[in-house]
Amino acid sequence: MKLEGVREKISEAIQKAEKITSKNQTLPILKCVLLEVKNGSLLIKATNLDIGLEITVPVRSEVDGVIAVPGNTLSSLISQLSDDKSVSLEVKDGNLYVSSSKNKAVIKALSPDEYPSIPKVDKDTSKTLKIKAQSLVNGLKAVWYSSATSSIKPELSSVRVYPLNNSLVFVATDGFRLAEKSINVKNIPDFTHILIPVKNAGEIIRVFDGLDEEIEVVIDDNQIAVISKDTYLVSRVIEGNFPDYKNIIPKEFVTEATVLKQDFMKSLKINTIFSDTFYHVKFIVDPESKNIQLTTKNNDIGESSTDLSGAIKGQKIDVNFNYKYINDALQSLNSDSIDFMFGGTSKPLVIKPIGDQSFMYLVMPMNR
C-alpha cells in the first residue's frame, strides 16, 4: 500500500473513524482503523462490533493494500502535522511509514486479516428514507441527552424515533425528564419505530453533524445505517418497548409561565452556584406580581434568589426541579421566549420554545 493525499481530509476522517474504535483490551484489533486502498480510494473503517464506520478519502495511490493501525496513534500523528498540506502513507515490512515534507514516522501494524467485517443493509429488504443530513442531527441533538445513561432498561438508554404524518418523531427519556422533537420529512417509508443506542446516535450526530447533503437511512429489523456520498455507518438498534409517554403529558395545566430566554439562562446561573448536592432549584411562580424566584441553597456554601419578570397566568406554584435537567433543555429551545406549563406540586413541568411546535420537554419535580 502507498499513497498520497490532502492531509486535513485524511485527518478529518480518521479522527472520525478513531472514536468508534473499542477501547477494548482483551481485543486489540478494535483499538485500530483499518486503511484500504484501492483505485484511487482510501477506505478507512472502524467498529467496536455496535457500530461501524466506513469514510472515503479520494487520494492519489501507486500501490494498492490493506494494514490495520491503532486509531488513536494514527489520528493524534496525523493532526499534528498541520504545517503540511500533503501526507503520504506506505505499508513496508508489515508497518505503516507516515512521512510529510518534515516529519517521519512508524506505526506498528496488526494483521488486516483479524480485522471483523462491518456490517452491509440490504437495501432491498428494509425500509429507506432519504433526508437532509442536518435534519437528521438536529433531530438527534434535541432529544438525545435525555436517555438514561445506565443499561439496566436499553429503551431507556435509546433514541426513540417513529413517523407521525409528515414528520420523523424523535423521543428520549430516563424516567425523570423526556425530550421529543418532529421533524418534517417527504416520502417516509412504513415502519413503526426504531430504537438506537443513545452511544451509536451521538456518533451519528459527530460524524454528520454540519453536512450539507442529504443522505439516506436504510432501517431493518435489526440495525440502522446512515449513508451519505462519502460516508456509511451502520449501527445495532435495541428490542425493547419504549414506554408509553404520551400518558404522562398532562392534558391541563394550573400554571403557565412566559420569559425571555437569555434572561432566565442568565438567573439559572448564578443560582447553580448555591445549588445542593442535589441540584435542586426552586421555582415559586406568582401570578398577582408576574414574578418568577428562582432560589437555591447549600448549607455550606450560601443561598441566592434571583427575580425573574414574565407573563403568568393561573395559581401561584411553588415547585422545586433538577436544575441540570432544565439546563440540558435550553440548547434545544430555538426562540427568543419560553414557556413554561405547570402541572402541578407534584406533576411534570413542560417546557416549549414560544413560536415552535416541533419540540416539548417534560420534567419531574423534585421531593422538597
Given for the second form:
Amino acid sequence: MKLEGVREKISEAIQKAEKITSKNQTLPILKCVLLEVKNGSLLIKATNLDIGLEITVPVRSEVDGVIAVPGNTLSSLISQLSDDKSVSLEVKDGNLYVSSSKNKAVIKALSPDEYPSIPKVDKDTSKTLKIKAQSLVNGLKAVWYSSATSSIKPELSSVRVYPLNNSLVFVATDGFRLAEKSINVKNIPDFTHILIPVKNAGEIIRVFDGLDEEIEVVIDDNQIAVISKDTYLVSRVIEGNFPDYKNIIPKEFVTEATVLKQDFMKSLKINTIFSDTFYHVKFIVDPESKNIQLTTKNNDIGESSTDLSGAIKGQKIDVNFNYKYINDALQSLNSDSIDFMFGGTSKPLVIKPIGDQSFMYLVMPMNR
Amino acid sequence: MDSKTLWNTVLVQIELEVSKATFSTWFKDTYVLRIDSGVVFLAVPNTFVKDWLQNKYHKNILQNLRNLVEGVRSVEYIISQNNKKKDDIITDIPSQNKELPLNSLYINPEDNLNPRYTFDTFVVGPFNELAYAAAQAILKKPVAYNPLFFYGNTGLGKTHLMQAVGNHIKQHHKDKRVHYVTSERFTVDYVNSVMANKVNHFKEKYRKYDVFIMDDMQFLSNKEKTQEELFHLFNYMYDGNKQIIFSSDQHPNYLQNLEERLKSRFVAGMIVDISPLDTESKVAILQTKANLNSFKLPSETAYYLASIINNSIRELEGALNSVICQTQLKGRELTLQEVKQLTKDSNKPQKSISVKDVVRAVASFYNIEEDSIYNKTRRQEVVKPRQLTMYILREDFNISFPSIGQRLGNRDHTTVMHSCDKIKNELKSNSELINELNQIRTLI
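For comparison with the form predicted on its own, would you give the structure of this protein in the form predicted together with the partner chain?
Below: every chain and molecule of the assembly, starting with the one above.
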C-alpha cells in the first residue's frame, strides 16, 4: 500500500474514525483503524462493534493494499503535521510509514485480517429515507441529551425517531424530563419507529454535523445506516417499546409565563452558582407583580435570587426544579422568547420556544 | 442432547482453539435458537458478530457441530437482542412511564420516609406515652437523648413513631437531611458496596445525614461486618451531634449476637420500651383509625375488638377493616353478634383447654385456693373470681351454661347466666376489671 494525499482531508477523516474505535476492549485490533487503498481512494474504517464507520478520502494512490494501525497514534501524528499540505503513507514490512516534508514516522501495524467487517445494509430489503444531513443532526441534537445515561433500560437510553404526517419526530427521555423535536421531511418511507442508542446518536451528530448535502438513512430490522457521498455509518438499533409519552403531556396549565430567553439564561446562570448538591432552583412565578423569581440556596456557599419580568397569566406558583434539566433544554430553544407552562407543583413543566411549534420540553419538578 | 448442551460443548471446543479475547468478543453471547431439519439457527447479539462468525468461523462451527450431531447441514445466524439477561430487566416499561415522571420522586428515595406516618395519626396511650414524650423531647431539643432507642413487640407502632419523628423534622427543618433505613436494607447496602468495591461510597452515603433512623435492629445479629460499619457510623454521627434513633423488638442488652461495644453505646442514650397495649389505648386506636376512614364505630364493637385482639395494632387495623368492609356491604351497622362472627378468626387459635386450667389461672391470679371456686362459699373474695371464670368459659370457650354450672360445683345454669351478665355489665364501666381480665387471659 502506498499513497499520497491532502493532509487536512486525511487528518479530518482519521480523527472522525479514531473517536469510534473502542478504548478498552479485550481485543487490541478494535483500537485500530483500517486503511484500505483501492481504485484511487483511501477507505478508512473504524468500529467498536456497536457502530461502524467508513470514510472515503480521494488520494493519489500508487499501490493498493490494506493495513490496521492504532487509531489514536495515527490521528495524533497526522494532526500535528500542520505545516504540510500533503502527507504520504506507505506499508513496508507490515508497518506503516508516514512521511511529510520534515517528519518520518513508523507506526507498528496489526494484521488487517483480524479486523471485523463493517456490516452492510441491503437497500432492496430495507427502507430508505432521504434527508438533509443538517436536519438529521438538528433533530438528534435537540433531544439526545434527555436520554438516560444508564443502560438498565435500553429503550430509555436511546433516541426514538418515528414518522408523523410529513415530519420525523425525535424524542428522548430519561423518565425525569423529555424532549421532542419534529423536523419536516418529504417522502418518508413507512416505518413504525427506530430506537438509536444515545451513544451512537452522539456519533452521528459528530460525524455529520456541518455537512451540507442530502444523505440517505437506510432502516433495516437490526440496524440503520447513514450514508453520505463519502461516509457510511452503521449503528445497531434497539428492540423495544418506547414509553407512551403522549399521555403525560399536560393539557391544562395553572400558570403560563413568557420571558426573554437571554434574560432567563443569565438569571439561571447566576443562580446556579449557589445551587445545592441536588441542583435545586426555585421558581416563584407571580402574575400580580409580573415577576418570576429564581432562587437558589446552598448552606455552605450562600444564596441568591434573581427577578425576571415577563408576561404571566394564571395563579401564583412556587416550584422547584433541577437546574441542569432546565439548562439542557435552553440550547434547543431557537427563539428570542420562551414559554413556561406550569402544570402545578407535582405535574410537569412544559417549555416551548415562542413561534416554533417543532420543539417541546417536559420536566418534572423536584419536591422541596 | 438438547440444543443448549450441544452449543455449550461446541463453545468449549472453540474456546480451546481461539484466544480468550477473541472468544469473549465473538462467542460469549451466542446461543442456539432452534434446530430445524439439519439447520442450526444461532442467535448472535449484532450484525458485527454475525458477519464475523459467517466469514471467519463458519467452517469451524459447522465442523464442530457435525462432530457432535449427525446430519447438520448448515448454520444460520440470526440477530437477537433478547438474550437472557435482558429478559430480566425489561418489565412493564410502558406502565412505568404512564404516570411519568417519576412518582417515585415523591415517595422520596432520598430519605425512605413514608409520608403516611405522621404524629397526626399517632395515638398516644399509657402504653407508649413515654416513647412519645421522648420523641417529642428530641424534636423540641435536638439530640436531647442520643441515641434514642425504642423497643417493644411487633405491631406496637415503633415504625410509625420513628417515621413520624423523621417526617416532622423533615417538615420543620428543611435543611436537615433525614434518613430512615431498616437494618436489613443497611446490610444489603453494605454487602452490595463490598461487592462493587465501593465501601467508601457506602460510608459517605450514610455519613451525610443529620438524622439517622434505623429500624428492626434485631436483624443485625450475626452480621459482624455490618455491625462494625454501624459502629463506625454511630461514632461519626454521635461525635457530630447528629440524632440517631433505633428500634428493635427487645432491649438492646437482650439482643442476641450483637457486639458489646454496640450495646454499650445504645445504652448510653435513652432506652424506652413500648409496653403491651391496654384496652383503652386499643379502643382509642380503633376510634382514630375509624375516624380516618370516616367510619362511625360503635363503642360496644370497639370494646369487643379490643378485648379479643391482644398485642398488635396491625391486627386491630385488620379487624377494623373487615368490620368497615362488612358494614359498607350490608349498608347498616353490624350487631355485636355479627362482629363476633366476622372476627372469629382474628382470635388467636384457642388451645384446647380444660375447665381446670381456667380455674387454676383465675385462682392463681387472685391468689385464692382453687378449691374455693368449686365450693359453695359466698365469700366476697371468691365470688368475683368465680363469676369471672364463668364469664371466660362462656365468652372465650363457648361452653354451655348448664355445663359450666355443672363443672363449677354443680350450680344451676341460671346462676351462670347471671354471673356472665353481671361481669359483662361491669366490664363496660370498670377498667380495672378489663385489665384483670386481660391479664388472666394471657395466663391461660
